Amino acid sequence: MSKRELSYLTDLQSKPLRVDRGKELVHEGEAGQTAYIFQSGWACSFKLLPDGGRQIISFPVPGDCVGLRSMLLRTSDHSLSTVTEATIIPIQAARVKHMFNEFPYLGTALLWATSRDEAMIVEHLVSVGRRNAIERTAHFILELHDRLELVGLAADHKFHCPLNQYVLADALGLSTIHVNRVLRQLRTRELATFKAHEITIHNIAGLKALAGYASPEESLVVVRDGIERDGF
């Protein structure tokens, strides 16, 4: 990035607001014209259902952008609140149009990310509609590594994880008790260890073939200046 780029980036994230665990910021069906960019800090997208049931869309970690859609639509499709402590930059809508009509690259950027979201929402989708409960683990755990080892949050295939057996429950749409059997099938098979909010990957090569996994990153381009590069 430029010079400029990068001062406006820093300026961008100038003000940072510390909320803490269990913060609403998005609630479904409100307006709203504010994105969010997580700094540090664990979040979850998620809608309710009439009985009172949860179904976990995605967890934003540091270095996500969120809340983008919410700006396009009427009223937000979803909630969104925090799992941890977070420190998070609220950005509103006006600066993300003069990022597009000031900074196009990081317009691009943005849009990027966004796609790269949505490419995960689409396996998520696979996950729970035709992934076995073991498989949809390992997808998940897969998942969670890459995207924590891109911000410097995951070394030697473990990284930190806040969820406990209920958050996983609603994000897999298993049942708590059908969770502890996969985590512990999975140690069992030597694949993965989930202990003391520490995932712990022991044969990675196993786990993606097990859950035939790719990273979304691998199938996403950038194009600057009429030149192609992958990722950013």
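Values in this document were obtained by computation on a predicted structure and should not be read as measured data. Positions refer to the first chain, counted from 1. If you superpose the two forms and keep the largest set of C-alpha atoms that fall within 1.5 Å, you have the rigid core. First, how it differs from the form predicted together with the DNA.
- Once the cores line up, the CA of residue 19 ends up less than 2 angstroms apart between these two forms.
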Contents of the next structure:
2 protein chains.
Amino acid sequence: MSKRELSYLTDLQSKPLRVDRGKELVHEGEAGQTAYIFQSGWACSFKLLPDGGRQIISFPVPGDCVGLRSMLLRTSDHSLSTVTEATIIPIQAARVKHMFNEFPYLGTALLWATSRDEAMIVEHLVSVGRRNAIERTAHFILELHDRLELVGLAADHKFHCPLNQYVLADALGLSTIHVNRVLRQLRTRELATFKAHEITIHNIAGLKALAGYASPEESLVVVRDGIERDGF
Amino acid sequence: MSKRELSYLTDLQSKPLRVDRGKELVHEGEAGQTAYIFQSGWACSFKLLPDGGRQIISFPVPGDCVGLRSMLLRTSDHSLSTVTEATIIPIQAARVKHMFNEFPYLGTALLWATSRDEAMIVEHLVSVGRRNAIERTAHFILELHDRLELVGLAADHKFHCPLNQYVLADALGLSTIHVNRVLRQLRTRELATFKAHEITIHNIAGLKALAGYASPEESLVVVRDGIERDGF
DNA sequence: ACGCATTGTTAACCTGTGTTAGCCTCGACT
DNA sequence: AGTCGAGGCTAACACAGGTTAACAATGCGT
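Next up, the form predicted together with the DNA, please; the one we just looked at was the form predicted on its own.
Let's see the whole complex now, leading with the same chain.
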């Protein structure tokens, strides 16, 4: 990346903004004129169902960028709310569009970033579709751990996690009560503990085995061990 | 789009290629040097699990383009197999990368296309996470119908669908047997019939009500009817 | 310190979905 | 025509997970 590109990227960012927890930053179907970088605090993107239920798609954590995609589309296809108080850096759509013309190369970088997001959503889909409640929860904890470790927010197999069991249920496609049961089981089996907004992984190998979790680097290998079936 | 851009897009495409059904075009973890446009035939993209299960992510149908994303990343995060015999148009990665520099505007178009894909995956995640078997199946049928209608492959609430119940199960996160039960129920309730590779929707209003399905155009409205809950 | 709201925890019961096992149908091949 | 295999269909049973209903902790505001 050239100096000019970098300085442009810096210019793109507005002043950090503090928002309360539970604030809906983007409403589904709304025109998405703004993207945000999360400097601190957690959020969740989700879709509501006609019956009032909801499915959480992902949890942006500090360092993550959201809404870039919906800037280009007319509207956002899901809502976004903060889970905790947060500091965000808004990015204006107009400037991003200008950037696309000025520095085409950055467009590719952006495409790369959105691809990473999509990979996470796909993994989430696999979890919900084909893993049972405990595997799914274990997988979720491991993924969160790896993501947070990457930005220095997890150490020693321990990290802060401001989610409650209701939110967890909406993310994992389970009922609150069952989340509670599963967490208890993880505790009893001495794999991981979720207490007072802090997750501690006691036995990371055991947890990975349970979840069928492939660390980002190993992910290529594990799949080949699976029994291969043909495509139809 | 300028004439020059259009002709460039045409140049990009190689000769159509005929492939057998059940052919794995992309293997998970593989470097994705090629993208494909499906001219005819169906495919499915999926992830395999260590225990041999799989989750189907999406079904590319004629007119769809796949693999553009994984060309930019080092590797593809999921596999792709044909479901039927198919005619595909391969697109070379090198030429696409060149295109990005030459016509930055097309990069945005590409980003737009991948965003549409992602929206579909998100909807799939919502289905699997928060709809029960019959709602999920109904939703799937409706989505397929709308997609195929768009490319002229569905008419009169009827369309060809070469998927068997095993494949359906892997897509919907259900067991084969349960897919069978659900299809029977849809038939009995005179909502839709899946027979001899052909899906017929008998009562589209009823099916939409059951699925909580929002047509692409109406999708903005329906969600606001849901009971709103705050973001945490 | 008190009361209230939020979140966590547990038990009992019920239902949706998975599992196992088998039979039927149809088309492809010999 | 007969065999074989793939895919569809059904039934009986088992179990994971959902539902309902309490109650216990915790934290917050007054």
